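Just one chain follows, in the form predicted on its own, and it is written as structure tokens.
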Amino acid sequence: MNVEELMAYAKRRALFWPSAEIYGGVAGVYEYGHIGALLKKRFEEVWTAYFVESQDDYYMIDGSNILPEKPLVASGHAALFNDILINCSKCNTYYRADVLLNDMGIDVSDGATVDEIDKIVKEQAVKCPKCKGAMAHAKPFNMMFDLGIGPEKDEKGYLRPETAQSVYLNFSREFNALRKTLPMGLAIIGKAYRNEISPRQGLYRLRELIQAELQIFFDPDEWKPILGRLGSRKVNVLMYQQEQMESITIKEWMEKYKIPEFYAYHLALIDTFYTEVLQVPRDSFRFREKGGTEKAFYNKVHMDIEVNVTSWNGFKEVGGLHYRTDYDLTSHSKGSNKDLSVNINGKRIMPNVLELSFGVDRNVWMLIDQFYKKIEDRDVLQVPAYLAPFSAGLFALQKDEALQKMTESIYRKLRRHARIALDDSGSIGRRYARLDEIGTPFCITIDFESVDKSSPNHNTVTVRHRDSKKQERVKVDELEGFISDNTTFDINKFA
């Protein structure tokens, strides 16, 4: 499926379209339907249940979309938190400089200098693809939205572009209320904001974008997670300056190039989250290293992760797991002279940073990418159960009085548990292909049989799964565990 299908899919069937769309639209901001929104709620209550609630000591916190400048400047985005800008000095079109030259076949790597790009852009001789007029010098842009704070706007401000600094800026106040032990994780799912030069490729470069984080506190030289047989887990690795990707153990991958082992234990936690729970297929997954310019210079080891999305022809990054060391906490010490170094067992320290970054929107892409499938004459969203927008589909074979007395008294009561989508028009077939095509893994029927008392299969219903098409007789009053038991998401068989 190309990108063009797959927009198409996702207007159609309510997943997400831009934003103002019927204004024609802004680039880089996305609308979510009621079937993306759904779908985006169960990625994020899976990603929270698996890399949250699983732990003793990890919390959710909320942060505002709201920062003041000083903290911004301390961490350095003020100055720091730019993409490289270059137009056309014929027709003034602004373009990001890497997207520009990598559309064009040229190699441009994601920390390339404005001096690396000038260079690149003469050797080249780029021209504009609108009017091909010379290109202008590339500068950087810095992609933070500024906003004035009050009724003189006299208060400088910005929409927070990560949300990341919501968790340093509020890590004092919960390391006391915590207990004031180590590791500590606090973890959010929230929007941030980048002005993108060129925002145009579908949730994957947005200018309103949602993250899912978790930023876990820790003591380096006290933080020693068990591997266990986590160890043993083969993962899929292209290592910074290397052409080959690799399949190697954690262990083996952790002795050779050096790496913590509290690194290596979240990096098999990943793999486990993308190839198990979310059942990217294994040759479609794997982490990336970033080094030299790429890496950002206070991280001290950085993976990227990604995923072949065939809709973009490649691997594409969709989150990031970044050894920080104690940048963050260090820079807010000497940005707000507050300490925020800490006590722990008579020792003083402050705390390093271990970041576990997901892109929302991205990850939602991600999904319909791999698991919308045409099957034979089927258009089919093949989602794992507990991902579906829908938990279950409901109807009466047909317009029957009795049918639909019986639908939906089952209805009233399943609604309580579950999310059932109950739809009465068309023929049975095309509700199921409706059903099919939204990802939802079952199909419940009323029929005759289930109303008529004298049939075996009396308080019985017709349960058709998605992916094999198999039907089944379940009991009316066996229906809420059914589907509870083929629908929650149990992180205990991941554990």
The other form holds:
Number of protein chains: 2
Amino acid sequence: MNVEELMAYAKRRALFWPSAEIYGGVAGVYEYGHIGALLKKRFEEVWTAYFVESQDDYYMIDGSNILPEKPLVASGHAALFNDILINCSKCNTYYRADVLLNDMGIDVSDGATVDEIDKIVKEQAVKCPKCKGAMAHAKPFNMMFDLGIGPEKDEKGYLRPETAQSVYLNFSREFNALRKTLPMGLAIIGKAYRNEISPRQGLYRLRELIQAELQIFFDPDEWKPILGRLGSRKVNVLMYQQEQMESITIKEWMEKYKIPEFYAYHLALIDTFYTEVLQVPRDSFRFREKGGTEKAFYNKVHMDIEVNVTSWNGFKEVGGLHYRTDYDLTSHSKGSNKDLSVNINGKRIMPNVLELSFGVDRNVWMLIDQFYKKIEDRDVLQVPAYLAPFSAGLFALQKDEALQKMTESIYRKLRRHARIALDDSGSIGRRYARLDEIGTPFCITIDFESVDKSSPNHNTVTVRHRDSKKQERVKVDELEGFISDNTTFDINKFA
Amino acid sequence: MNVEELMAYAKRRALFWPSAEIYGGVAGVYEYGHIGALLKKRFEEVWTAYFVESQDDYYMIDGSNILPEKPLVASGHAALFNDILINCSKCNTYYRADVLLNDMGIDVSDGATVDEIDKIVKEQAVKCPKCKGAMAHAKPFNMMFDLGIGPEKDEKGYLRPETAQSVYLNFSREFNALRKTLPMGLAIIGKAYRNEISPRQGLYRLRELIQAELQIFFDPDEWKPILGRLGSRKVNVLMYQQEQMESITIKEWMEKYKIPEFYAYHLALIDTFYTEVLQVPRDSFRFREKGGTEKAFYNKVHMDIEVNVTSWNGFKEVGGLHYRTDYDLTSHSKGSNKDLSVNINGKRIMPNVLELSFGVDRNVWMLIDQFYKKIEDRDVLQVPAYLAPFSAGLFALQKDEALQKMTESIYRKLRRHARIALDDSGSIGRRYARLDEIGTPFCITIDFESVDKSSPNHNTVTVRHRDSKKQERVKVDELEGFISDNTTFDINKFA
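Now show me the form predicted in complex with a further copy of the same chain; what you just gave was the form predicted on its own.
What follows is the whole complex; the chain from before opens it.
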């Protein structure tokens, strides 16, 4: 599907659409319909189970979207969280400079400076795409949304630009409430806000976005997760300033590029998450190193997580793995005048941070891109069963009292542990088609044999499999176990 | 507990605390630590199961926090979502007028006008509590946070003041994606923002809050949920302008005050939710009618949901049930120039809205207030098991390889369906105490008999009950079922 086709599907089947659409919307702000909300929730649940709940010292917390000014001065965001803006001196249209140039086929790195942009614009005689006017000088533009708080609106605040800051601000309280040991992992799934200069259609460049971020606080001298057999996983890696993607085992990569083992270990976890849990094909998945001006100055190692999405014709970032050193806690110690270093076994240290960062909206988009397929005459969202918005569809073959009574009774049992779609309109074929299109792995039909005491199929139902179209009879008594076993995410298979 | 004691507990046990606390925070903005995040999540899950997932035409959706200006002009918020501000003409301290007067023991209704406030201030010669200066004139203050969007920040937006608006804006898309029938229920659990003039300590008056709101769209001529046996529930009701609370059956109340049956039915559902699902004592729970200028002009019937919290010495609002008529869809039809009326069975109607609205933060506060108890020498958070942050604590009696191996194996089994706290420090008594204090309903101990093949207690563990302190041996094989049966919320017991 291309972007327009994917958006059309998303609108038709209640996945997502522009916010306040009936009023023309706000560029870069979307909302989720009931199917999208379920798919997003499944992704978040599986992410949490895999990265957070599987570790006994890792926890979800929840921070505020509104932050005061001081911590964002200390973190560097107030001064440095900028994009470069350039406008047409004739029609005054604004552009994000790197996007404008990239769209014209001019290569610009992520972290290009104002001077570099101005130089390129001059050398290449870049004109406004709209009116052919001359471009004005480039200038930095801070991407945070600012707020005026209080009765005179004179207390300055910001909408947080990343969930990570909320975690750093809570480090001390959590460290003291938990075991006072490292490593300690704190994660947030929540909103972040960026006043993007030119948001685009779809969920890749948003002004209001959802992040799932895990910050692991650790002592770099002591933390030694063992790569072990994970080292033999072969991954696709594109290193900074290299033309070619390498297919290399994680152990070889770690040794070749002198990567710390704790970093390589988490790269392996992320690789497992994408290729096994989310089941993204190996060839569509890679890590890409950010270097030079592209990466934040405090990141010691920075790999983007990328999936090759057909809707955007190429690899797109869905997350990142960042070794942020002790930059965050050191900055906030200085900014707040509270010493955030900790005492462990008689040693005073400033914890380092390894950040696993994921864009939830981008991952939802990516899942649809990867798994929405035309199979023969069917449209099927072939996501793994534990990611499906509904675990099963359930319907009576016909409007008949006995069938409906059994359907209701099964519904009440199943809904305790699974999200079930009841559907009573149209032919069974049309119900299958509707449920295939939103990824429902199983369809359960109650027919006349199900309620016929003289039939050998009494108290059994037909279960139809989404991918194979195979049908089988399952005993009513075994249905709850069948659905649960086949649609629940089991962390023990992966950790 | 009083407010200070409750806040101290909340900070110590990682429930919640002011946001960006190390920088002095922002008044009225809080964040949740790992225990608070779990308790909040449980409340949200139970709320969703009870009000939304139990109905087959009701769904969760997810809307944006940023909204453009137009819909909030159409909804009336841009003009009318005001509090009345009054400042001291000498020291310029700002006050929310009704709060200032109420704190002085002067009775002011929720919806008092600027003129009414000025009159009271003059008549009662109200002075500034800080400096005894004369008060300036009262003036309306719009409580929405405004945002500047785009490269020139000239596109005006707001942070939504309630989740409800997101639902109304999505009505059409959902109606078309669903069955095109009414009633249709759409719910959001999400953030809302209000620039409160004088936020207070604790979670009752916040600038950033979490709402759980269900909007039911219906045709008032056709929707006939039947009160039935729910009518015999005796509830506490305080009607507008009455001195005394009545204890009355819902059926009697409905007839006495000419309340529509669909409204009375939902009042009964809410009553069941609070007194049976959340287990708030009957005497601590009441409905309170809003009337006159206290209620929004478009509400035909408006009952606040109130719990008598000891930390605030009285009944406090935790939610509301609002019959909003067709005000919302009519307003947005006009504002957007899109006809939001629908055609059902050949009849064109503008759907009416019944809103069930809950403040999540207030409910979390209320749960702690109601259930944190001193029992003999213990501090116990006696919430119902399905609301507990952790379903069970799990520990080996001593640091012993065989015990730890069994503990790990049990942990891996249990964590698939329940949140388990591993705890390996201090005496068993101290572990019990720590887990009691955060409401953990069961503690599981693996001891030497558990791993001793010659013991009759081989492959059994000790399960200790939080409330009774009773201990029993449970077979390891039956533990998963035991924890699941005793800690999972089962909607079928209530719906």
